[in-house]
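Just the one chain here, laid out as structure tokens, in the form predicted on its own.
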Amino acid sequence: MPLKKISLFMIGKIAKLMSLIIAVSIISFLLIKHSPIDPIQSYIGADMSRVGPEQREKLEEYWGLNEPLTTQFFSWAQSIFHGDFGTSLLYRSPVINVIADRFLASLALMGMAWIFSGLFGFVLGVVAGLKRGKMIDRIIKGYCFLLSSTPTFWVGLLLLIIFSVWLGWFPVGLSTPVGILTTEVSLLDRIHHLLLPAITLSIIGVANVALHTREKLIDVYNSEYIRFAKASGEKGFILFWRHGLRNISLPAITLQFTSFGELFGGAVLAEQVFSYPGLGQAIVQAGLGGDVPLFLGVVLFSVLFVFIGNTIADLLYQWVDPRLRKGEIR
């Protein structure tokens, strides 16, 4: 890929990352704004009814409450600029420390759900391509279809019960035995507790990539190279590892890299649910506890987040697929 190519790309890309994040910050600034979240009595906690008229006044303009809505808007974006996105009001530490915290929990969380999901999701596309209307085409798509209308916390739910209440296979929740120190807690311990949020996380995004591989597949296969290829004597595994594989990598690179927005919003539910102490509990906490500076932190993390990915998959499109690194990059 010519250099310049790849300037102009990263050139476009930082341009459509900075007005993504300059609307998403205005929109999430003025929503929080007019909702009913007060910040000082989320601060305060229980102990408002001892704050008086004039004691909140001072808070007010502390805290620059009473300056008007665009005045607020700047100081905050400009803070932001140079790094300081404020102090939780439940954590009562930086906002970017709890971020950086809570996200690796969800990093492993997400990254082992990304893989199972790819992977699994890949094979079932695949099964099911190959044996078009047969019998396991039928129950691929069939569990696919249920997967799809089926909602995450409902999934959690239900694997909570049978895996951890009923069979006691797993524990019931949290990324941590209970009553041991973070630091004797192992690599295995770690892993157990994370399986089953990780399998829950995973299960819902097995549909769409297995459904479109499919697709991409049949396609495929209907083509007037695939014919000649069958037509030269190639049939089997050789035929699909020769012209199929590549040909339905790029779907589902892209269904895995563009998922970035749904794998993030399955964690929120998934943590919820398994009390997994990662970045998607954290911002319903934050939601429901009033916490406004770690809320707007954690949704421009989550922007930035799918970003990455939407961006890895473009550049992913270069190397899987010849035809576009002859084309202009866009």
Contents of the next structure:
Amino acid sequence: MPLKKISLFMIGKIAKLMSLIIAVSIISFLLIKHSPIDPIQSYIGADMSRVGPEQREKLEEYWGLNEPLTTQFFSWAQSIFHGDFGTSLLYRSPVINVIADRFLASLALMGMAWIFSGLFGFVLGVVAGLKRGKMIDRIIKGYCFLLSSTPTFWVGLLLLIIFSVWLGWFPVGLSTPVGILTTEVSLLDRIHHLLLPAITLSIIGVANVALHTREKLIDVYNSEYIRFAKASGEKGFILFWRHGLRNISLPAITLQFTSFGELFGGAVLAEQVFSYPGLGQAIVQAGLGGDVPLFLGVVLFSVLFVFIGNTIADLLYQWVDPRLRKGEIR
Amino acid sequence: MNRELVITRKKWSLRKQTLALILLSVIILFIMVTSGFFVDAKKLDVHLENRNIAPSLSNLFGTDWLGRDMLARTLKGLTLSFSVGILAAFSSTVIAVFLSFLASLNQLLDRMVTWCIDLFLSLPHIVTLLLIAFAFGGGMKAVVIGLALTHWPSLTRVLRAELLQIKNTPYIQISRSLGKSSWWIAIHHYLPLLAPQIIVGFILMFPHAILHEATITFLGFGLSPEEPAIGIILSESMKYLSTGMWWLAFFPGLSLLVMISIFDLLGQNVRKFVSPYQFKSWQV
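Having seen the form predicted on its own, I'd like the form predicted in complex with its partner chain now, please.
Let's see the whole complex now, leading with the same chain.
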């Protein structure tokens, strides 16, 4: 693989990321400026009545609220560029620490759901594709179409009712048991609390991969080489294993990587339903509590997250497929 | 005689089936939406003596912790969701049509529009919605603006691709050399050609808009708690789930699901109806 091509690819990607981040920060900056939230009031909180107009003016001057918008934006962008996202008003600690902390919890949740939904969706898609037109295909297709109209949080609520309230198998919320020090929480406890939200996310995430895989498999089975393989006597599982699987697995994996945005959105909801302390819950709390620094931090972080997913998908498409690598198809 | 009998007994053609499905979904949706207007206002009042009743014949969906009838609240909520959805989907469609026409004007504008699409797709949809709803301070206005501003990218992409093909066809070229303005061509040539796509895109945008309205309301950024939106009902129900009042969440969510999937069905069938050839290629 030529080194020049790789470096060109990377430079292009980084330039794209930079332009996206800049655009998103300008837009979100303007939107936040437009919002009815008063920065001084949200910073001081309940003690607002004790702040007189003079003190207020001093604060405004100190923070540069009277400066023109562009100056404000550049001073904010400059500190972001240096890695300073400000201090979260709700958690009273640097935003970057809160995000790092929360992201680890979310990563466990999203990672689990990502793998579950990918595998399960792929299997469903393969079954539907192999049995196309039959009863089972119709059921799977119907299930997938139904899923696309199902609110994620409703699925979460149903699972909560069934497994936590009625059966009592799972805890009602939080990432760790209540009343135990964080250091004493075992891995098993964590998984126990993680499972239900992860299942919620996986149930919803299945549809896309399953439908896509089904289409691909049908395409593959209509091809010349499958006809040839069939003519030379291959059939059933061997036929699928030798000729079907390889051709449909890469598109499915790529699709999974491009679904990072939906995964993140689903995590916001699942975390809210199960009060799981992840990044999604953080952005909701930040939004409701007027914690602008944290809110903007999570917004920018989510851009990065989605971008990484898309870049991996691009890379897979470009270089993992041996045919694309050799430049046989463009 | 015998032959005629065979023909009349034959199954309906695909076109007839599709038309029947479209009609059926329109009727069901109409009933669902209008029944919200006929709900007895008394049922929404607080009746503390009837609170926490499980679903029964007199209260099909049960009652909540204040004795309000859940069926009445759900129907009101569906009507509200529908009106928010129609406003948002309509504005989004207008934006999509406008941007795709803009993109067809010249290379630079095309680049800009594609860049905007990329930009909106680079953020998780919910995060964009939260951002806009946050900036406009919540409430009905914020929800509608947020939904309208975030649902156009996919339709714009479809319309833009379609226009790229049409743009270079001979009759458009002739029309241009006859001195017709871009605006005239857009109204007289592009719009009629794109009409099916636009209508289908509009209907299929609906379920998304309604779903996202419920989502953002559920998260607390959307409609205010006094309004009987499905999202509000569901987020309120969370406090009472651990006491075993499952009907508070089950029926409203299910009704929303039914409404959204019927819309989806309607969109799919309208698409099948207006472009049968395209449909045939991806159906088995």
